[in-house]
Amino acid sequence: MTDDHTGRYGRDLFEPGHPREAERIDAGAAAYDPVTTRRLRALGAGPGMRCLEVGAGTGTIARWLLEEAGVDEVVAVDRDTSALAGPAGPRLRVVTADLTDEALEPGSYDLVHARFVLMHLPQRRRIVSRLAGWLNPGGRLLLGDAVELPDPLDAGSAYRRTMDAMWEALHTTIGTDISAVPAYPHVLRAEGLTGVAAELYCPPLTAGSPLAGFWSQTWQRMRPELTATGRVDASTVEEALAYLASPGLAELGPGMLMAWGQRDPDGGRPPH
């Protein structure tokens, strides 16, 4: 993948100004926030901590860190921060920036979290190194990205064909690549982090669930890109959308792998 895809996620597919974009993001957050916040709590998120929320979206995790975990400060970074508009308060600092910008130096933190961000970006290995470098001694890094668990016996259903078309369209259009996500624990160890571990979570994909709503809105917005792959036609996409809303929906949808690690509490910096 080349840098040609840099910054194209919003411009080419999911425009921040779209009237339903915040709703789409919030549907995904409703599916994944509970397990994310549980892991953040287990990693010690709480008073006395300064946190960096990368790709903050509509701010659901940033608000949880402040209001529920009670951290001292959250710096919320995103390329587009319009969904974070409104009174930030003294403990929330909103930074509009591109994570691929080498000039970005947001400071040092006790906790850094990035969810569904790295998989869309070029040079993600370099970005992980930078995130690890922003940790205070003893600070923790939590990464979360998508993994696909397709049914090996189902290659021809409308659902499977549409989901496969989506991943191909995301890759060819904006550079999304989830193939290396399972390697995140190895990447964190290579950065010199300790206590590295990972877990996989697949939220229920049932009719009327937030996740079904997220995929439905995503596929509707991507119709031209889906059919352009040649994997599906318009009728296949319609069949897949109808299936997402049907009581008979029964799929193991894409999951999220979370990997985490800690910088040496004695102050040793990760290798670069």
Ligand SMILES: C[S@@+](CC[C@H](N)C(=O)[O-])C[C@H]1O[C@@H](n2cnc3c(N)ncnc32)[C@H](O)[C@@H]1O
Given for the second form:
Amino acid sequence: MTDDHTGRYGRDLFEPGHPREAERIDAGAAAYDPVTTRRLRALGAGPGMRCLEVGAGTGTIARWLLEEAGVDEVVAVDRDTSALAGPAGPRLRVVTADLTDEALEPGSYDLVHARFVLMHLPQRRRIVSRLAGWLNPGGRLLLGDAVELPDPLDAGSAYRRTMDAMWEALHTTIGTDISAVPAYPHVLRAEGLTGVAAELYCPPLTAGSPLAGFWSQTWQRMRPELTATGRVDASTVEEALAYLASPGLAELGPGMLMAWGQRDPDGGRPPH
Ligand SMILES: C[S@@+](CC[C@H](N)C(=O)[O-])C[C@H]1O[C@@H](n2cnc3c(N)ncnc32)[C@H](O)[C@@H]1O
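Got the form predicted on its own; any chance of the form predicted in complex with the named molecule too?
Complete assembly follows, chain above in first position.
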């Protein structure tokens, strides 16, 4: 594995113009939205709050915050906001911006949420600092990213080899790295947040599940990058895709670690 990635999410992989990109993101959201929204609810999402949804994707969480939690306002930021098109309404502001742009200053918020975006950005540590800096006193930051709990006895299945090839290909192509995700609680504490905690959720990866559809679409889109790793050939990828579609599919797929913390209600700024 090399560290010479120069590509970018949305340009070198997962280009927004692809006809099934919104469907792919929606499949991932369907698997994780129930736990994300449960956590947001527990963190107090509700009326009176101004929220920032970072890397908003197709906007499922932005819409939940507005329509179900009843927050006052959501600012949804993404480098590609085409899937957020439609009637925004006065309480949803859509901002097309790149999170790595140091000039981005979207204001201050009572709740900031970022899911499955920081892991794709090599500048993730710096961006967490900036997200923490956008919290109002008492404001809460919730981060969600992928973690893997691979079966240590399975080094050879087509599923395992393709999943491993995917993480390597994502890393070499655009700089994705999930190795730092378990450290998110420590990162949030280093940012001066209090009440820091974390939890892990692994949705069932079974036949016909939204997650099976998500990984299937992801691998189909990444065929050239997967085989370029040298870990899998085209027939292994086909075998893995067939397994994802088979009634016998039963895996503990990648899960989502959520970590959260709160800015001091007395107004203390995080130590930068
Ligand atoms: C895997 S999707 C996750 C979408 C959504 N957060 C969810 O969990 O359903 C990653 C999202 O991050 C956005 N993204 C990736 N890199 C970005 C960047 N540098 N700045 C802003 N958004 C970015 C992508 O456009 C995409 O919408």
